[in-house]
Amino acid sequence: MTDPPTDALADALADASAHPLTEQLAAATFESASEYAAALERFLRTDERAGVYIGYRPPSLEDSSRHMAGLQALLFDTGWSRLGWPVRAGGLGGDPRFRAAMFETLWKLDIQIPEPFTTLEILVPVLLVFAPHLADELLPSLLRGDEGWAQAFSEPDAGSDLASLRTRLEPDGDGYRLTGQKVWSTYGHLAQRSVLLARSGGPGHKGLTMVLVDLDQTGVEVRPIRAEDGENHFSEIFLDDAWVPGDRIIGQLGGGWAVAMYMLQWERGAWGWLQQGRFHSRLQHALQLAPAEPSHAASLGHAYTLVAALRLHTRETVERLAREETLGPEVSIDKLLLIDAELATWNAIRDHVGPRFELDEELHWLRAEYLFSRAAPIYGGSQEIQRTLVAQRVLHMPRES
């Protein structure tokens, strides 16, 4: 994704920073993903707005979040991470991998993904299927940075078993009321809304119902979890009465499953193209803080081979997404690289930088991502729900008796 642009664009954009996209220029100036990414890269290159962004290292989760909304602002008011969405929606167009072209871009230039496009990419194409009037009214803000989202499915009782939760939603005047409690909601005390699902009917999958919910209003209380390398990554959510507009009801009534399931294959080729640009990218930077060691080269090498899987299987799995594909359960096996990859490029980083990984303050950054992919084969579906689903579903294995 990173060829230069023709001639005709290289004449187009003889100077990025001076001509930001407009709606008449992203109708007609790329052709692919590959001339978008090396535009990209001269635009966030030359224009000095970017430079704060490029190797910044957040001191917290908190500071991240506000530092980062003004290069989502930055991207969205120049028209970079417009593309790829839907014009009705506030996008300008165009094919939808320019969107994983930009992840890409960021990456190569050692600038952090905002979090709320990680959450966007999950959550915003399944509106535009589901609620197209939500999409079409809240893109804009929520992709500039405006505002940010969270999801809430899980619960204290009810992790990887949605079918048993517990969280009511009750019909009240042209609305609805919720209540109930979420955990692991992914920065949830940093969101204004929460995508959630909740139970409308009787037990089972045919009871629940996806609804969109403001965090900001009386009857909801959100409380941060603090996670082992010392951030609030999830956050419990306490829900007494809660309301909820009719029209933020996402799909119908009593089908929150089907939507959960479309969900979940964003979550997994979306989450994962991402991360194997995070991988990439910290692999290199271990290489930088210390020289390459022998006895450093398995574990290197193997990490490298996982990542590029990972980066292989996804690239298939976001191509498919792009075409409007519906898939299946193989979007396990994502999840399933993911694991792998992330595990051993951590254990490779940490075992080539040595004692400096532990000691040097100037590093906090790094242990913290360290510390948080211990928790990999748990976070977003357990590996073992995942294997089983592998091969139940994908290879057909026969069940244990």
The other form holds:
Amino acid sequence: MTDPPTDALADALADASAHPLTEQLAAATFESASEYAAALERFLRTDERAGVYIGYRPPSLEDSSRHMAGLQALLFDTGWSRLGWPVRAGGLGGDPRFRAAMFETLWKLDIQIPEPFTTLEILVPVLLVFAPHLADELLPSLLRGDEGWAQAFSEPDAGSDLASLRTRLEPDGDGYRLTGQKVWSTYGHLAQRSVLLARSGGPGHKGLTMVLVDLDQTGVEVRPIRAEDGENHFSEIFLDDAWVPGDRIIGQLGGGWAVAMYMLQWERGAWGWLQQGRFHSRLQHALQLAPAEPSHAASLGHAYTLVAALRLHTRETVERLAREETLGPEVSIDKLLLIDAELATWNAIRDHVGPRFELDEELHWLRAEYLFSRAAPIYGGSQEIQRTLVAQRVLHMPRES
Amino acid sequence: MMDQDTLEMLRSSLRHVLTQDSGGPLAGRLHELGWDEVVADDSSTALRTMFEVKGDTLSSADALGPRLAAVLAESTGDDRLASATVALASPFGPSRWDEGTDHLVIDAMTLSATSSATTVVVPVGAAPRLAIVVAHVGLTSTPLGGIDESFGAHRLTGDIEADAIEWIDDRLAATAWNDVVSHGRWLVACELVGIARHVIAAAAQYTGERVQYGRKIGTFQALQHRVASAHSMVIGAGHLAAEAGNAGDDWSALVAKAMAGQAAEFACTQAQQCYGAIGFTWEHEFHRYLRRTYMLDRLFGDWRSLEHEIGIRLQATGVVPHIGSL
Ligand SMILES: Cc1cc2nc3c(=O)[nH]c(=O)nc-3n(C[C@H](O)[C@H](O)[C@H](O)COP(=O)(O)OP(=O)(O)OC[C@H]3O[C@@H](n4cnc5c(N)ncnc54)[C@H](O)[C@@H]3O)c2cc1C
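So that was the form predicted on its own. Now I'd like the form predicted in complex with its partner chain, please.
Time for the whole complex; same chain goes first.
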């Protein structure tokens, strides 16, 4: 990530802050994702509008969501976040490595990445494949932060056993009606729409359909839920005959499981890359917060080692996704490495910071992230579920008949 | 870069070469394989593959010694050292300079037997000075069995007078030894990865054969989770070992060795539990992999010490570097 941009490119980018960069910043301008990253870094370091985000710690998720959306708007209007997305959907072309490089660069500069922005890495690739018309229509406003989306799969009685979910999708005229309850939906109360998995047919995974539903309509009630980190991190969604237009089906009617499975390679794979950037950044930051204590060196070294392993493994995943390979159950390995790295990172940070960690008001944000890290073995398929998948589907250990 | 088919062929030839009992020293057998060309073409992949196969097969061939000598010769620019035996610190040492007698009292470890006809390089002290001893009759090489009889380690002892010793220039010695240690860490990391993969695959297979309570024991989730957690760790270790070879720097070798040591130990722990008592016997191969793991983990620093060292370095610099780029 150290190659300087070419001279011609540097000139073209010099007035990036004055004029919105658009088509001149097409993927073809860059020889590699690292060249793009170096150019982006220069932009972020010199543009005043970007400067306010460097080292900025959002006081709380809800109060800062508008401010953080401003960063998304800036990156979109200047063109930087449009790389890695197809031109037809409002992107500037190039493969997902550009997105990976963008996130890496933001973390490197200690710029907090808005959560809805990271959610796109999970939700949008699915749209591009299974509902391109929706991607074309909505990607720009999503990327720009004009709207945010949530993922609504889990239900009170369907957590790990997702295929047992009960929220009904019934045909009605030229669309559908949704009735049921969703829970643990990250940022649901701050989102305008949700990608939602519902039951349109009989029991089991064959009867499921993925839809995109507007959350600001009658028939939908969203209530925030306070999470362990003290934030209203996720929400429950009550659906009572909520309307879904006919063109908001993602994939086939009854094909929701395939869509959910496709999503996993992004939710477990690309996500891991994003997170390793954050762990490097947070470890780096923590080192500045307290004097070094030799007795904590082992904990720090352990965390670093696991984060480095996560980085290299998810780099391979990003490269495979960029080559449009379909990843199978092996993405559970990404998630297992993420869990180990995330827990170890935050343990090391807590060790390093010492007793101030629990008590210093200034470290509120750090504590919140620490507490949030405890969710790593739960969300997106628990550690147990991932281990079972690796054992049975990757290592082919026997299954109970 | 080697393609998949070439790599497969290389693996099977190496498997043969590394496990052949007869056929002369390893160097000769490798030469017949056209090894030098393979290394010249893509040394990082070739060497990684060789040590992975060595781990997988538990080969006793001393592949590492010649590599350490090659690196030492390159770093010092002294071609004579390419065929030397590089001694490592031994737990019975250290080798020390005796002021009273003006002799070097050697107590070191070599990775295979040392004959009195070879040139030996001996590290002396913590930030070692490097002594070159050319074909000296006063050197004694005795097998060090210890935990792993088949590993081939030997204890090197001797009492050598000052004028039979040549010292490598101190500044050159510091960087050269650093290079030797890093290269060693990288290759041992690859070998540990080879061991860990073998141990996991063998354990997974066994759980599909053994039946208790009328079911294959591999259907028990407790065992599935043990094996799967070891597998993800070894995948991580494999990436670090590969990257350390491509990057060729001290830092990534250090991290790769730390990860490989713990991944191999963890894999052994999980596999052992899958086997039950059979894995606890000499009838079964498992104990040999466990022994080799301990032996290799100790070479160039056990994983806990290395993680401590990584932490100390991070604390000292205040910088958390990225290994590998997009
Ligand atoms: C921070 C956070 C964010 C989330 N965001 C979203 C979101 O945006 N959208 C969304 O839809 N959901 C979201 N979730 C929900 C998440 O997907 C579920 O929590 C997860 O699938 C586990 O379901 P559960 O919580 O009901 O736990 P359960 O399924 O009840 O599991 C409880 C325990 O039992 C274990 N267990 C369950 N089944 C098995 C089995 N077969 N074998 C072994 N052990 C088993 C689990 O591993 C776990 O330890 C989020 C959760 C968290 C914590």
